[in-house]
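Take a look at this single chain, the form predicted on its own, given in structure tokens.
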Amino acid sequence: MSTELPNVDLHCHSTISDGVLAPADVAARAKANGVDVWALTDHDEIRGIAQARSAALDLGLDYVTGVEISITWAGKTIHIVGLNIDETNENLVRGLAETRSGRERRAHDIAAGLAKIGIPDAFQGALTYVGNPDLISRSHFARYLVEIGVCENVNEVFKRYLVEDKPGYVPHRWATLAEAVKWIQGAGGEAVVAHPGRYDLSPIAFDAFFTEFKSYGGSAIEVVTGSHTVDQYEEYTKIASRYGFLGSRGSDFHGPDDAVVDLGQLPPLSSTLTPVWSKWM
């Protein structure tokens, strides 16, 4: 990317989610990548945060507070990213860990659905990915599986057996939109939609999706990102000014082995989109 530019990623994840490293290995490998200014954002989690920070001041990266929450909108799963947040906001913490709450027991109903199929000790195995337990997700299982060889990679394990209508796949009721985003801005900070291009809706649905995120004050859609291909770069900077939101940027790394694309290799944003970052930097 330009050197001119920040090189800026305002999306990843550690253990203290569903990421492989720790927060403050993710931190240098930022650093080592070239990258400016990031955050970290775990699922429905904000407890990597200091560990974060802490990395960040010492490698002189500039560290932006984040977190990653589920909501559920019409039946789907979609994720809003908190930016510049102050993670210690009692309304966020406290829904934060109300969206937290019900892991586990989706995790035993994932693991009975795929044990009706051949894969049994599935919860077992997921546990043995987990760096924290209140967190054990989708991807935990998608890594076990592919360890024992029923997949390839962890992509293949998502599509065959935990998405929608797959026998591995357990619905979940998160937060709703509006919650996020109230708990997001009362903690001072801006409602980013994480990887727009990944959810299976249709154009009527989303517009009435970024519709009413931009009525409760969501401010920014992610543009560039791991999650996106590079004709979804083109068309997500051409939504993003259709609604007037602001454009993030952020890998979505997970981990070495996961990574669609690595931390800070992403190329910038489009000149013509204001950047979410403008809003504290």
Ligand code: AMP
Given for the second form:
Amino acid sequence: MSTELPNVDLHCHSTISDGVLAPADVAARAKANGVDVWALTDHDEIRGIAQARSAALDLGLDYVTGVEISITWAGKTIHIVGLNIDETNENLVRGLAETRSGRERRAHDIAAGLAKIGIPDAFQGALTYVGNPDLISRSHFARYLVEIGVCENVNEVFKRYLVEDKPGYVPHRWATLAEAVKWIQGAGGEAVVAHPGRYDLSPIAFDAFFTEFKSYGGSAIEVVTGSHTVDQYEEYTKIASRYGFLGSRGSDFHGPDDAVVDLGQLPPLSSTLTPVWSKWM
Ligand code: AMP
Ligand code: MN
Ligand code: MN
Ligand code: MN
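Which structure goes with the form predicted together with this ligand, now that we have seen the form predicted on its own?
Let's see the whole complex now, leading with the same chain.
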């Protein structure tokens, strides 16, 4: 028996949300990259799970059901990953449908903001990148703006056009923290704070957020993620210990071209932390 740690990647996206590969192709890439335990976590969507699970089964991957839920907390957008969920749970399915429901309207408003500054037809343009009409994302606008030469890369599009105070930014109210954790737990899963290092919160706000998340039964945070720097792996290892959170690991892979970190290509979770996957493995 091998004593090597399994290569666990519990965060990535497919064409069912804002990834560029179909669920089965993400599974194949995970396998090719040496991933052993894999979850697809599309934004506010569980409709890629059937394909992902069947592909994972064929490839001999250990499959974990997942989702990444958009929430609004203290006026900020935060992402909560749900892992090992029953994706057929009615409250979860209904809650996610509700969470997705404002996206088309928002996309029209984003396009209107861009039109005002001389970038016309961005809704139609973004749509050519959309795999799931219920899930139009800022990522799709970013890809279109790169295509038409407005920016060099998607990161630049976000900075110049799609974040707060920029012309293509539209404030949006997502699910609440309490709802997201309740839907995940009700579906038998573990609630995990996605890429905590990405949120612009003061230390006091962070403490309030983690405390509230824990009070609802939230159990884990992502520590090793494609969105964290090496320093942040350490910082969030300490934070996980301080709050008694389990640790998670995931690339947040969206596609071969905009991969900050590819599937399975991350350092291991610190051995001082209990991994979230110990809950079901
Ligand atoms: P949305 O859910 O429509 O607000 O889109 C959020 C998605 O945009 C995230 O899940 C990321 O995939 C992507 N995103 C956010 N910020 C950036 C950034 N600075 N650079 C590239 N992609 C980003
Ligand atoms: Mn995304
Ligand atoms: Mn995210
Ligand atoms: Mn993600």
